[in-house]
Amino acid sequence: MSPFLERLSELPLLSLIHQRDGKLTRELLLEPAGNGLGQLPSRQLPDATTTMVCGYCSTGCGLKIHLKDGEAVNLSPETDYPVNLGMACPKGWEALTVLDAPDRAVTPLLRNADGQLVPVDWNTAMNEFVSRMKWIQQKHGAHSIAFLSTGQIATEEMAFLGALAKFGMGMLHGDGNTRQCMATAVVAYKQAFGFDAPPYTYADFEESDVLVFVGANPCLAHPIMWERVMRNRRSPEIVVIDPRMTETAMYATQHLAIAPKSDQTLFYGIARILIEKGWVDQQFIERSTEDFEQFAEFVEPFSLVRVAAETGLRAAQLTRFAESIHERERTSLWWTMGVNQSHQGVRTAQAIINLALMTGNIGKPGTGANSITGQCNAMGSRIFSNTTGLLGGHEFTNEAHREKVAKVLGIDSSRIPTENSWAYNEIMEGILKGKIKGLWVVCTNPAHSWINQNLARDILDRLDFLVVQDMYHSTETAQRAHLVLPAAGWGEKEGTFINSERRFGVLKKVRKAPGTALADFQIFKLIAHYWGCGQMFKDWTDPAAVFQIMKELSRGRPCDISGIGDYRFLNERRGVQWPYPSDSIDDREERRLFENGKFFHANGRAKFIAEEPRPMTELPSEKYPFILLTGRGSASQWHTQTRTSKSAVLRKLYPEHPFVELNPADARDLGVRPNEWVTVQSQRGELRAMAFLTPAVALGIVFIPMHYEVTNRLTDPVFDPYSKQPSYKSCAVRITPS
């Protein structure tokens, strides 16, 4: 054992009683103790029940987690929760089951000279980490090493990374794996409303008069979001507008299923027509707003006749949507990844938050222009990963802003880059081109998940040293690595999460993880110790301690925290939406922003933005006759399959194979018959799938869920230009008979 792990070793430790051989031992595991919520107990073993956030998707649920002698044996939904109000949905149910899978990384790996990854001690593998990413940094520059991160893991670990990765080890270039869901609305509300502020608590979804869901369909993707809509008592106007029949569409009562990518265009035409009529709130857009004038010029051309020709909507179905909007008192409009992953997302969010500010729908119970986040920390990553901005809402670019969190710190502003890092699919470009040598994967799955699939595996594969630190080592990325890192899961380390509506939520340790896997935040501080920068971060003990300076962080911006005292504070609150400054006196369970109508821009007012649509970037040919659209395939899938492949009962609930939905009568076109095998083909390459014929997608466009290890060989490496995320949604393929 190292100095450092022998001195880790004296800390406060936690203990993990347990039986063996009838008698009941305790053994001491690396990480300290923290703030002692939901810990394994040292002394008294009663059964016993505690509350945490799930892991999962960007909802929040408080889980009530069952204990036995002091570990999680079982789990159940809190019924006093603000969030889930005693519902989960089944990926929530096998939150612990899937800890236990075979395939959980338990030791460090290390390439060998044969090309096997074996396991290694600590000791070996943060040797073999500091030497190979410094020697990389001597030969080939500072910036030659770069990090991928995640929105799934604490946030006091995501701050940990980016500081110690930025400050410590002089990196410049990081990104998250939240570029892939949530940077088109990052963007989107920084531009319009001068912060990352998505304004909205799920009480919106039950006190909505119209719920607009713009490729969205939260029935499956957010299930607990939904059954808040289905909460509702004001008999609201459900308008889905998808190209898809999907199971949120089912439900509507208006489905405008509009021809793909054509969504920014519908909101043009329906600002028109607003304003035609003259049913905006002038007040509202005179106290709050800018440059509504200009927008009003901008939208004139959105006639009927070219909106309708453009979506494939009819006039009635354009009337009617303005029409409800300006009947109903309070309408909400929600979105996900059917605008965030597109060519031009940023545009198409903004053309709703338009709506939104210029019927007044916003700061009011049941409005708002809503983005609903995709991971169960995307808006951790979005706040404090120092990413896509600087710890605590700050701006890498400002001088104030450096000097605030230098002093924060304690460390030389010098430490802290001047300028922002290159975007996910610039550090990929950057390793294809030879400028990056070194990539660190925490906690994502790219050789999975990133678009244009047969190529970003060739690209990681030019890496001259790849680590991934991650729970399981089968991930398709963990097998490309040179070192993989075995880190603790959800339940088994402490921390927060911050969900879609703002929420900090607890995460608890009720288990110990197995071998000798370690906390994400364990790890950071080991490599912490072995680069040499472990002093500047002598403060950050535990979770809890990071807790105390993120709210330090935050103080004075839009997202200050300061007010909330520490994990126990979020816990006995069942969780605590930013902003809660120190001078908060409001205590209620859910708050929106914008109540007082001011905006964080510096004159308070938000900005109307618009630009013309583009088209698609790859249209259907003779060749390619097909638009595919990709999206989640069931309630109990999530992403890359990572975790829900681990269940048994959660394999049940979806289909083995891939497929593809395919409209009945292309089926009779092309000559295939239900469940019969086809081959979908793009320019980027093919796959099989068992075809599903459905009216659910309409003719010339086809479906395949995202979660398959085969679907990203065939979409397009296109990205938006203000956000860079990649538009995962569309792109021309065929299809044969296999």
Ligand SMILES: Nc1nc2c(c(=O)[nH]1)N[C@H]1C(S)=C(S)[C@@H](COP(=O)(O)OP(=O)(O)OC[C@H]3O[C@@H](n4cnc5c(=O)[nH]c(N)nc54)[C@H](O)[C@@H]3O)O[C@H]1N2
Given for the second form:
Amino acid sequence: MSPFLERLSELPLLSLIHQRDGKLTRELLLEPAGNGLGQLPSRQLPDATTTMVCGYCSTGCGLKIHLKDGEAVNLSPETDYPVNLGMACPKGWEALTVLDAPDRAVTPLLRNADGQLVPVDWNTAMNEFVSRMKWIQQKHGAHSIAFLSTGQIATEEMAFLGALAKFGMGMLHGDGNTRQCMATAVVAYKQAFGFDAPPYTYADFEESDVLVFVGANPCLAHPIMWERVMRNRRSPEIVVIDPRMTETAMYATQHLAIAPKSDQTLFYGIARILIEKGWVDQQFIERSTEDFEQFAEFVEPFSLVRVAAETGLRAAQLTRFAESIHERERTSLWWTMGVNQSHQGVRTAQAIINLALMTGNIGKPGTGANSITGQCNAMGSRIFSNTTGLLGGHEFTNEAHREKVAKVLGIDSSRIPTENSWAYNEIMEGILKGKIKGLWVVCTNPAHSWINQNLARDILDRLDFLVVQDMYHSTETAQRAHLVLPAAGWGEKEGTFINSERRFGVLKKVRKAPGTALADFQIFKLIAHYWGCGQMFKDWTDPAAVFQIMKELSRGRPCDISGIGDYRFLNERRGVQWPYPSDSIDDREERRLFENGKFFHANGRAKFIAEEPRPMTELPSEKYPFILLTGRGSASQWHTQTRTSKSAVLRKLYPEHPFVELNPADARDLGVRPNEWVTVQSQRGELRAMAFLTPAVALGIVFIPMHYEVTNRLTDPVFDPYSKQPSYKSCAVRITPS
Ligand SMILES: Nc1nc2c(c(=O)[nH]1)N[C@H]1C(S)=C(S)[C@@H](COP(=O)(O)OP(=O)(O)OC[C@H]3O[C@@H](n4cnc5c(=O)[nH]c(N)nc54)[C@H](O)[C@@H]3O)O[C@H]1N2
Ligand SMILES: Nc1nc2c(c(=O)[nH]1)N[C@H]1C(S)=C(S)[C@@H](COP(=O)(O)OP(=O)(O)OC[C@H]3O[C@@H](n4cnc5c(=O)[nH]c(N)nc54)[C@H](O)[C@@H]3O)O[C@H]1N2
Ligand code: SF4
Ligand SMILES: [Mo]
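So that was the form predicted on its own. Now I'd like the form predicted together with this ligand, please.
Now the full complex is given, and it begins with the chain already shown.
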């Protein structure tokens, strides 16, 4: 039996670093499915159940909601949903609990002359919103107001926000937190495949012979996807490429502890080995790709010696990795933020795509160059948010696309911008330069999550009018707002999410929102009315009606969903993956793209794209000798913690205060003892954190989870040139005992 299978029975769902008696410890919880964590004591006996998808990560698990008189009283993972097969992680189990919290925004809040946020009614809030935004537009031009949105509201809500802001209110600039997250994958796929199209289905986790995880820690970040990996019965080789010995790496058969940001070099080196040995799929290359010859020439200088030196890996590790891909039939390559959040994210992602293309590992079971999305509806924002792309997988710069969208929506095509929006970082710069004066922030918390926080907060504070639409009034961004609009959250409204494997899942209203909080959809409707463009959205009566509009928008595009009936249809089918066009219905429950070897470029071919790797922008120096990586800290913390910190169960599962992972040998040199408070400084800011000594980080590398308000004080505002995605995972810091 393979060592992997031998260990299967002892594989944990959760590995936790948490605080016990003031000390940080790492513990493994050995209970996979249905561990009962945080199951609510039934307040009342339920009399019915309904199924909907979870509102945290992009896995998109199905949750069975137990109802009493139509209101949720409890939940459990859905056993009959093709995504999670009866499993859920702690966040899912606790999803209802966090809806009750004393800091829920229950009424609009307006900042008064004394600088206090005071409750006002919706009429006042709407009049204020409209008059101040319009006043700014009159004074500084139509494009002086902008919005920042999210990957965590329903697709129908995203479509409404994007259409309202751009076609109704005349904005040009609007971007989302998905820029922090998925932008790199979007650009990489568009350039390589001709459309932003993650090709896989989750069954691929179970059907691969070799699974390669690059800059991904699914054990924490996508625990139920990881459970799917654990169900793989093909004795898979699991290759984890991560500078840290993460929870995921602990279960790898090959852990490549790569030097930060050297992945691109690594994959060019692997490509060279595969070419040199003739381990490529010549037939697939000839039939389905272009530019392979140039690529083969390009990787020539990436010799074993060079690649080993630049990645910090041993030559034997590189050859073994290449051999695994060759020897086993099916290889799937999965990447997440360790790739996307980099100064050269796009080319790194494409270096991964190139490996899949050259070995023919795409369009077949257990294969693929697979970007895992982050938020529950990151995919929705890619297709329908009207931010980087025009509604329904279209382009703003394409006249035929604009005409089509205008026709479906029954609007004049002159209302559709002919140019692309500024990216998130350009919007922030626009504020700094006084070009943007009004900002509408919906379902994201930039005063915690944006890079280089000291500057980010200064920028937000320069706005003439900052509106924050959130479930909680206590978020770091809401606290700086002039106007807070109280939003209903997951479980309190309807719509759809699209998960990582392109599956539409349904959201339901199983709770009343507190106070006068409204679903984002209703807020957009109100704003359209007060703005005076309600007529434009007269058919946008409710999310179900907008879903029908979305179907028409998508018609004929690679993401065509015109064959999906309605929400009931989605329920009955237990979610449906795009595409699902009305004229060629393929009813299989698990579908992958490119099965016919045809890609979305006009000539049907995928492109090999490569470029010389560039050095990291901020290298360690004598003054700042460590490289700081940031990312997810536990399965129980979600981003800026506005939601997860509201559950007592989840709070027990992670350290309350910031901590920094530090190699014991580095700690010895610095004179830092375990659990001691240290100061971490970069050129841009500093924070205090508790030292967690662990060999999981190599010498010279430290790690701090992103969930703490202070983390982004340190990060360096560097962006991938093609995707404009921030490089959150490398900057130089120093550490001093404090
Ligand atoms: N519990 C929980 N789950 C989540 C989230 C959450 O906040 N909490 N957020 C969701 C979202 S929006 C996202 S985007 C995903 C993120 O999911 P992941 O990307 O899996 O999580 P991260 O921890 O951000 O980054 C993954 C790994 O990248 C590594 N890394 C850093 N630099 C490099 C590098 O140069 N090369 C390589 N190969 N690796 C590198 C880090 O050490 C880290 O272990 O998680 C989703 N799931
Ligand atoms: N240093 C560092 N920084 C990072 C990262 C990293 O790895 N390292 N990762 C980046 C990534 S990948 C991401 S995705 C971002 C995430 O960054 P953010 O988007 O800022 O994080 P969240 O905490 O998810 O913010 C969502 C907000 O929406 C609110 N909310 C939840 N549901 C609803 C709803 O239905 N309606 C409305 N109106 N509001 C709602 C929540 O209360 C919360 O305030 O962080 C990025 N920042
Ligand atoms: S793995 Fe993701 S989708 Fe599934 S229960 Fe956990 S947070 Fe929800
Ligand atoms: Mo993300």
